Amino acid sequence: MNQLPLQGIRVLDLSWIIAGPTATRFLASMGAEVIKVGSARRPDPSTRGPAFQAYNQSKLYASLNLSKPEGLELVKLLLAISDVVIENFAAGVIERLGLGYDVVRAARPDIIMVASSGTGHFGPHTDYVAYGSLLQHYTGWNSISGHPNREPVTGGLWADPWVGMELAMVTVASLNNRVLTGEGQYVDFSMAEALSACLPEAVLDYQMNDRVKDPMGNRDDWYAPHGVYHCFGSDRWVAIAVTNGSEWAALCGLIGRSDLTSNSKYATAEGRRQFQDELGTAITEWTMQHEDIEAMRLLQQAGVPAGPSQDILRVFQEPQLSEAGYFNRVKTRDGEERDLPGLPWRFEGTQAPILTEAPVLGEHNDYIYGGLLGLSQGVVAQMVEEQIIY
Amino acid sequence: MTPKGLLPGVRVLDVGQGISGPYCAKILAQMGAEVIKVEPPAGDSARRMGPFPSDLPHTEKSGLFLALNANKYGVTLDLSSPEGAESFRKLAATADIVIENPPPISLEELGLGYESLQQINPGLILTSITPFGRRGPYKDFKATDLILYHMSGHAHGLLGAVKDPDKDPPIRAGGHQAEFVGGLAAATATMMALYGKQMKGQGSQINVSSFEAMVTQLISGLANSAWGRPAPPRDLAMVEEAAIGGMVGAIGGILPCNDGYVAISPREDAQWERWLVVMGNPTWSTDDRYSTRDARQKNSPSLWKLLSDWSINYSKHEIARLGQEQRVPCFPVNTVLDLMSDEHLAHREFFVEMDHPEAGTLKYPGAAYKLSNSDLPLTARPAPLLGQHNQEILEV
């Protein structure tokens, strides 16, 4: 059996809130020691909820204090011995820390240091200060999205979890540069530019035809039928994309309908495009007689790519994921039993990846301090009464 | 000189089609790996996916493919053919990593499969990306972009609240969000075993769910409701209760402007603070409503419509720039056209330019990272033609 992959590297965390976290969270679970750093004196705004579980799962967390001069020292110390840091302040905050690479590069010359900010780190808007939900509209993702002319869409939580994946892809790939030129890295991260860099069809679509093109709800420019459709109960629905002519042909005879089928209007997709609504008052009159789930089961037993759309309480319930061993099922520290998120992947024959619960700050600090550091119980105790591992 | 960026001497096959597999495979070509594309004799079904030029489907000219694409070497191989095959077996003995998106059909259907692979080279990496994997109930259900976009969760939440949700379905992101989220899982999974294969020599055989990618993306409200918290409500009546509740989050959303609309959210009282200098401290701003975090949130309707009827008299750039010179997280909602005119996007030379044979010189979207030590080959190739390194590559 294969060990995991990241075994033997440290990561030290300085990063919180969502894409940093997200991004050592994923280290951690393929068998990286991470380190979370934070301190009481300003705590990680997504301490309070369930979502401070999901995106700590698998770390170790040191209480230190990065304003005092000596948590500092501290910081350089664990720096030393440190594979990777990751940080995601805004622009500039992290050199006003005392911290930026020059400064951990003199720590530890061969050390990958992974910054993450909303808008990169050079450039005449460096210091824009960003949440991701306002970066989904500033990159354009929002602008192909939506419905047209009706005000932009103001949901989705894209930019956080996609940067963090992101940013994991990048630090593992700086890991693997160093085992072939012995070189660490500085990684600038511009989080706007990682949604930017998947929106090519547009991008290319309006150099090759002058064209901005209007978000088109559930509809696609090839596919048709596309789109979701109400099912029996109430916001119920089920997703239907008919992508050749055979799923046309599946559908149309799944439904009590093959004179559609053979009406020369509806051959092509271009012409199914063009009636997708009389179409789909067709569908729905199926559709509104089986709940979403069956719905989904029915059309792909004929061969139609098919799902109901879900609220995240469904997903959560949603037997693929349990059974296709997704969730790791964690005693967590109140006494329950609970299913944890995992990874979206299996490495096959290779030891299980670690998804542990979150840990609370400071949880750690006898090891991080005591063993890693060797600093004697007396210090570190002297630290604990001066603020500095708070 | 073609910079060498952080895989130089890593060789890739990649066996994908349309998005999820090529897409993980770009990462690696613009991380300085050597990618050679497989495509079957009638090419990659992304050729046949647009843009393209006054839409005239064209092998050569899919925006998405030639994006998808690029610094990546192209051969031809018809792997149900015995000649085909043993071609690739060839390839793959050179190779270090294999990526494969089924379906149409896999590698294991081909008789190319992991077991059979690994005999010929034991320290392969081979990345498959299936829409649910290889385990559980669906695990043979077929998916698009638009499946897996509403059954993951996102479709839920991404419209925002609705005043009849039965009337007003949930909707997909568009642009094809669920393959690329596919690709880049598989991309960190393979960055990761390649790791284990230069550190202990180890090869890997990885499934990917592009389910569980988009899945992934929501841990915090898997989380949620892992410890018992309904999922967030569509219907506008629900969220505004929720919100007269206290239940909602950070305050923000968009504003509109005389053309377009803007993005703001203030969210911490400094920032609210700072927020009424950008608009000229009005005089509700003191009313009890308004006069706390807790309040604003709870009055976020009414708070709305007083910013709108301010914001309404001026462009969204104007407003983003006023917001951010007070340090208010503040971003204009853009389109593509603002940009490829945005001045710090040109100042980073996100885009980058490439000259293809067919399709002519266009801009395409770069990496979203800089490194210190090691120049990205981002522009080393344009996007192979059909068949354009057989010769090169398959008769050596």
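Residue numbers count along the first chain shown, from 1. Because the structure is a prediction, the values reported are computed rather than measured. Rigid core: the largest C-alpha set superposing within 1.5 Å between the two forms. What changes on going to the form predicted on its own:
Once both forms are fitted on their rigid core, the CA atom of residue 45 lies less than 2 Å apart between the two forms.
Superposed on the core, the two forms differ at residue 333: its CA moves 2 Å or more between the two forms.
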Second form
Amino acid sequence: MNQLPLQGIRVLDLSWIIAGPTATRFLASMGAEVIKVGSARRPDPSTRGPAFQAYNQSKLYASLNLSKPEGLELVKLLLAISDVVIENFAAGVIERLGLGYDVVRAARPDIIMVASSGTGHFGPHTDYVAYGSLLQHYTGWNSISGHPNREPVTGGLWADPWVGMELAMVTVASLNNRVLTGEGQYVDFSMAEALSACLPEAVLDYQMNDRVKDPMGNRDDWYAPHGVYHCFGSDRWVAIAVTNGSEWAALCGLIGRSDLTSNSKYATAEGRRQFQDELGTAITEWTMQHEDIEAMRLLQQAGVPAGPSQDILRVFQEPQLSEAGYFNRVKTRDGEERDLPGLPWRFEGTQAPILTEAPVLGEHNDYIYGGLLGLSQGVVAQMVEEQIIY
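Hand over the structure of the form predicted on its own; the form predicted together with the partner chain is what we had up.
Below you will find a single chain and nothing else.
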């Protein structure tokens, strides 16, 4: 059986919380040996919650106090035997720690350093401290999310895992470039720019038409009907997206309202968008007679794009995800088993992704300091006593 694509790659993970650990979790699942570095002096804040178990699967975990000169020297030794180093501190933090790219490159000239921050490491806002939830506001995402005439959506933490996946892809691309050129590189990754790149229509609409996009709920700029409709049962809904005339006719036939297709004001998508409220009433009269899964099945059979709007419990129980292999059973150190998310892609002809439970701080100190760096047990014990390995 072929190896996983990143077999033989070592990644030094200096990141924390969500975005960086998500990226290195993907790299570890694809076969890379990921060494997460943390310290009891300043623990990863995500350790307090269950999300840590998903973001840090399949990694090794070393405890190391970077505030001590001896700790800094140990990091340099690890850099010398690593292919990639990833950090996602605020701009300037890694340099103040004494681990800027010049130092990293001196330890290994062809290393790839991926530095992710809220707004990047150059520009007038580079010193801003930012989390993904704040950047969703900074980039305008939340201003166009939600329903008209209501306050913008204020929460959500989707930006960090989204950026984490992009960081993983950038890292793999950089590794591929090194194979072709033999050169390492420094990657300055801006979370704000990554999020803004996902809003091309809104940005171009302002540039070309001097028009600021407003929130529109579940509706669409072009398609109609397009929304989420109440079904039979408490808090049950089905999403429907009509994208052309044949789907519109199929929808009308299914709900028993062929009269709508003969009405000229609904003949075009523009007309249907204009009268979505009254169309929504007609559609809801039909959806309320069906449970959401049944409504989706009937709509799909008729050729109308549709799907149930599910809560997290139902997503977890979704047979498509479990039977397709997305959820994976992971055995924990206390002997229990837990289903955790896997990879959203498959590699044909290779071994299964590496998925183990998240480690605890210092769990792999013996292997990392003794096995990889060759330090004696006595030296390691002394460093533990002096809170260098801490």
